[in-house]
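To begin, one chain is listed below as structure tokens, in the form predicted alone.
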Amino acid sequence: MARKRVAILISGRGSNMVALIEAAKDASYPAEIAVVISNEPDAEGLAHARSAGIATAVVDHRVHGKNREAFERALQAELAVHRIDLVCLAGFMRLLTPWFVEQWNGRMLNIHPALLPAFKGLDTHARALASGAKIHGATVHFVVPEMDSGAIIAQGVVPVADGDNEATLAARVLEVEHRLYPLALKLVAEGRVRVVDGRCLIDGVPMLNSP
């Protein structure tokens, strides 16, 4: 079976990205990495994916003033471009329309920094420290229209400590991140996970947790 061709999007530095890129290096793996692309042209991650040897675009949001559909029909001619299979976010700060994710329905995947649906949204770490809670984590799901709410298909989970702040929370889950994004596009690749009324199987199995 032909390797999926993957495109990566990001704004920043993609450490999630390099994940990716290190897993898609096993010949074996059924993802390759065809081109990672920025909103921002001076995003640190383009550089990391040059020195890949990886192709890059950029496609700067700012030049389509605020016609968010414009901006999206020049990313979507950039992937058409790449004859690309799979798109995964990968700190790509940018709210996507309906029309866009239409266009990728249940081929565009996104990592949140929780265990969805539990703090959709941004400062994740934080909320689970004020909110007490025992458990965080790390969710991989498919993008759907509403912000963090499409078909989970991979979680990771790590203890809260006792005497956890922001950023040794943060840091524990981003550990987690980087096993679990390369371990759901697998699955995806693979053409492993089906969405049966809103939720993810694998191989007819739900997935609950990864290892």
The other form holds:
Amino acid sequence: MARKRVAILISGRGSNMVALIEAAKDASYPAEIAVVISNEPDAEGLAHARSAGIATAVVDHRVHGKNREAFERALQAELAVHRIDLVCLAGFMRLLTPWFVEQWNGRMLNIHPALLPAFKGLDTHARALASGAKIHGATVHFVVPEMDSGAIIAQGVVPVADGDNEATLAARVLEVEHRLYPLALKLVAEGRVRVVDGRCLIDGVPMLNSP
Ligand code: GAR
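Output block for the form predicted together with ligand GAR, input the form predicted alone:
Starting with the chain above, the whole complex follows.
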């Protein structure tokens, strides 16, 4: 089966992007990274992608001012140029309109640094610590118009330690993210994930166990 052509959308550091690029270097991985697109011209991840020999593009949202639709049409054009099958949001910090999300229904993934449906939105690690939760983690899910709410493809769990601060907890979660995202993309690219009544049903053994 042909490898799925993937676009990774980033806004910053791009460490999850690097994890996906690394996974896709394996010829048996069912997806190839066709392009990395950033809405931030100075995103650190762009340089990493270029040095890995991957095509990059910048679609700067500022150019379009408050016109989100124009920004997304530019994004959509870039995805079409690269004949993209699947989109992976990896630290992409723009909200997308229902129109754009609908174009990629069932074909756009996001990674979120919490065990959804807990801690949607920003500052997830600080809120997990403040809540007193003993476990925390990361989720890869399909993107739907409502933020951080789509069907869950895979989750990875970490313990919260008594001495944790935001930085130590974030670092522990990030390690899991880097294993989780390649696994989730693999499942989707292999066509093993079906969404039924808002839940992902997965053919085979999908779960990433806690480390
Ligand atoms: C990651 O922790 C990702 O889960 C999070 O941003 C970080 C990006 O890091 N995403 C969100 O908070 C989305 N709302 P990276 O650029 O090194 O992959």
